[in-house]
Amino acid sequence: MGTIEENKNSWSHYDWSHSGDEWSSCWGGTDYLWWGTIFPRIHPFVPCGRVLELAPGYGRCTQYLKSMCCQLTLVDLVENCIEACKQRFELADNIDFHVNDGRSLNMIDDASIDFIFSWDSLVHAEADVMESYAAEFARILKPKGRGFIHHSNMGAHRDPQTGKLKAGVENPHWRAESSSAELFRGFCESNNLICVSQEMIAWGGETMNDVFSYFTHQVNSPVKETRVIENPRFMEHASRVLELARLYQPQRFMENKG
């Protein structure tokens, strides 16, 4: 995708008119996304006491995290994003909202988080900013936490030789090219974390683009050794999803020809 600053002003001039949920449409909506999807793969952390979730944007999911734990904090590059989190949910007595730097999380105290979270926003970080935040994860997550972040793969799909991508593949969805799953491992590795569980995806075509890390510290971790699996009908899934919001919603996507 770029660097910190490439990503800070893309995202800061980026039309957020529809509040990213333009990118919940193949599911059928942000509803569907969340229940379908993203739920069923979290729900064994929530709800807990203190949930971080990095890089919310205009908080499509921050709307469901928000009443699944005590205290939410929001961690975002992009100012405006914070800003609007901070208009969207201007009544909730239980979060708050921070800009930072793109890789680290000054503002977090050591061993206060239960829950890390990060969804569609952490597949555009390169994986010099992937290692800063495994260290960073590692200090702020409490004895018994939990991290799921979704982020990119592209990198296991470098030519060695050249750093460049293989022959034949491509990356429509402008995922970092250097951050993989083997390489977020290491990463937690380096830290005394583990990932207990890696999902490799894809998102939008054939080649396994993206991967859902679930990492907690080695020392509370269950397995010794990542389970690792390929999920290659991820859209597939989506698709089904979507079956079901037309089925149960038929009027809204009535509303929505109009």
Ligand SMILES: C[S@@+](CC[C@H](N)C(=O)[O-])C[C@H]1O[C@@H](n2cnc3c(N)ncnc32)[C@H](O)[C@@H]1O
The other form holds:
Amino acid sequence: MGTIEENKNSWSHYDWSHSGDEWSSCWGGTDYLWWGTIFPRIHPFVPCGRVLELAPGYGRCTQYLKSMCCQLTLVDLVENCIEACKQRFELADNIDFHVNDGRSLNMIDDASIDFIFSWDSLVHAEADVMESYAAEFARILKPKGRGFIHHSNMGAHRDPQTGKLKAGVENPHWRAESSSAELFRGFCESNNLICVSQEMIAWGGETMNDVFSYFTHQVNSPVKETRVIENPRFMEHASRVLELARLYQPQRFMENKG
Ligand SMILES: C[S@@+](CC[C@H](N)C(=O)[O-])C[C@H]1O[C@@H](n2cnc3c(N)ncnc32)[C@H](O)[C@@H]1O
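Moving on from the form predicted on its own, kindly provide the form predicted together with the ligand as a structure.
Next comes the full complex, this chain leading.
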């Protein structure tokens, strides 16, 4: 999983019959993932005017974001994802839908977006794609706009001599191996953005394979240096949220058994 073509091929042929909700099971479902894990991180940025959700898939997060903004712009590399979102959200009158080339956002005007959001998608995007998107983010963000994106940190675990993953490091979730928190920080700097914070997480293993980057324009940043933290317990938190789901929505689990 890496190049734009590989991503396009893989996600065009993926079995989307559960709309991506299958990836929320560790949390006890998508409602619990959203309210227990995603919303606590992004609540300072919404509600707001115009949001870009990059790579929404079949709309797992879109269903919540659409009521947290005046206008929601959806951009995905894969046509059937955008078609599925059009159908799923046909009653919403504040969403515009676009298929892109996997690296540019030329359907979006300069300085027009208040909040950029991407979840569980750019983890599969290699460094060249992240570099290209960083330049686009700088162009489309309003002066006080903010971004929160979930992307790969697998590049931090490569052996610089061989370019391959260091001994003992595995990549079971198909993370992009050239991308990293540090590289994205640099791409932001080159475009006069700054990562205000980066939360490195271990997604389904011991390796800090993923990162959440919160960024904004340098001139309007509340900080001058990025705060980077490691959160190896990310999945433990998901298990706690799952416990809550089992306590307060037990019928969901009974239905699943039945
Ligand atoms: C694992 S799915 C996640 C979808 C959604 N964010 C969710 O959490 O359910 C990955 C999505 O990323 C999209 N994607 C992958 N690479 C992309 C790129 N370079 N630009 C835009 N979309 C991309 C795929 O088409 C697919 O819809």
